[in-house]
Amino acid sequence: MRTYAMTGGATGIGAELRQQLQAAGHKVISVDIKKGDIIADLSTTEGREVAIDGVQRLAPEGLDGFIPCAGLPPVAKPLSLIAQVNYFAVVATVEGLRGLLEKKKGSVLFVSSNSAPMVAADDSFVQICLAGDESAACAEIDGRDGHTAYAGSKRAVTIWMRRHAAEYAAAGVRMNAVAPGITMTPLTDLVFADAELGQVMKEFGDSVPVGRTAQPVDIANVMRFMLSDEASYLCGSVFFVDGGSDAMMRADDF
């Protein structure tokens, strides 16, 4: 048995995997702001920290994994919610649970998006999210757009784990980060349902070159071998599993 750590393991994609490593037979530990073994607000630097702590004395032996599946879509408001537990939370975590991981040689497994790279490494969000300024971040994307807000953190948040997984790596922690396309998940039906951002995303939904959107099983099926014994070797890579479509926007980038 196995003893894997998770925030946003509730609903959607995190509660698939959640189900997934039960039914293995491993222990996952849930960390979620209503329905949880711990109930935490990510948002908060208090949140954060009771997570962590919660992590810590759930599972004093160490972690085989920790999933920070935790995010809001970018209908969430304020804009600045989104920064804060799609980027803030996560790297937070991550760094709060690295003890833990180390003791087991466990992995982290980001939930990155096939919308990060349409925000460009080099915009203004995305810079002052990875320089770690958190009040700057959030005052930067309130004044922008629900978009830029997710995408950016996502593309943050994979910059981060790319820049850190080789000293994850020489202490024994795999990083990587799994990039989901159109999911069909409670989260999502809310972007569907936006005036403005549902018919972009119906469409966007309707051009997946496999002919479908995704349901959770989908994600948590290469997630879970993502964190097994078989993925070893795997080691701060991002796995797009969104049915083609970053392939069919970005065909010479990979």
Given for the second form:
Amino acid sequence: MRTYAMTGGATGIGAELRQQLQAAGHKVISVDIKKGDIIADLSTTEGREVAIDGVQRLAPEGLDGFIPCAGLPPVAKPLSLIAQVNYFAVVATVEGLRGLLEKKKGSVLFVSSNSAPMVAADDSFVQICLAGDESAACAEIDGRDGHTAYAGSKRAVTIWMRRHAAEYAAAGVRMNAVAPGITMTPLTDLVFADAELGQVMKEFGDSVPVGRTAQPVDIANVMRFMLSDEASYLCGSVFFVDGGSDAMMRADDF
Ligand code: NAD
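Other form of same protein, the form predicted in complex with nicotinamide-adenine-dinucleotide, not the form predicted alone:
Expanding to the full complex; the earlier chain stays at the top.
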């Protein structure tokens, strides 16, 4: 039996992964704002402390894996919440749980998105996130749009993972990211219902090369593999699990 901690295990992709890991006999500590072993609002510093302290209390022996899966969609308001949950909470919890991960030579699986490459790495929002200035990132993004907030937060968190992958690996902790395409979850329902983004997302969904959008199980199956011993040489990788959309949009760019 292994011990995993995750955020965002209440619904969607996170709930599917939690159930798969539990069905395989593993212990999963789930942190969520709605329902879980630890209830915490990860948009706040206090909530992140509750999450880290709670995981340390429930897994003193260490962690085989941590999956910061909680995320907000591009239609969340204010947009600064997206920066707080999708970027700053992820970095804070990964860093806060590093000691527990080192104890068991565990791995961290970030949840990026196939939208991440749609915002440039040198975008000011991405750069301010990476500089670690939460209040400046919130101020910057509140004046911009939901797509930049969401895709930019995923771009930033993926760059953070890759910049730190070698250093964490030297301490025995592998870090990787999964980059899902459109997956049918409560998050996607909110985007599809949005007056501005709904139609664009439906058209994007219709264009997926394999001919369908994903179900949470399509993503969780790959995530479970990325966390397993079979993937023990995987480090700093970004797996696009998106039915071919990224290949269609950026064939030469990998
Ligand atoms: P979801 O809404 O079903 O799950 C998100 C989870 O995060 C929920 O359990 C929610 O309660 C939790 N959460 C939200 N705000 C929180 C907060 N402040 N504190 C603590 N928990 C909070 O959505 P999902 O689609 O399963 O998304 C899971 C991850 O996958 C997210 O990071 C999302 O960005 C990413 N993703 C989703 C898609 C997609 O199309 N659904 C595509 C690419 C990436």
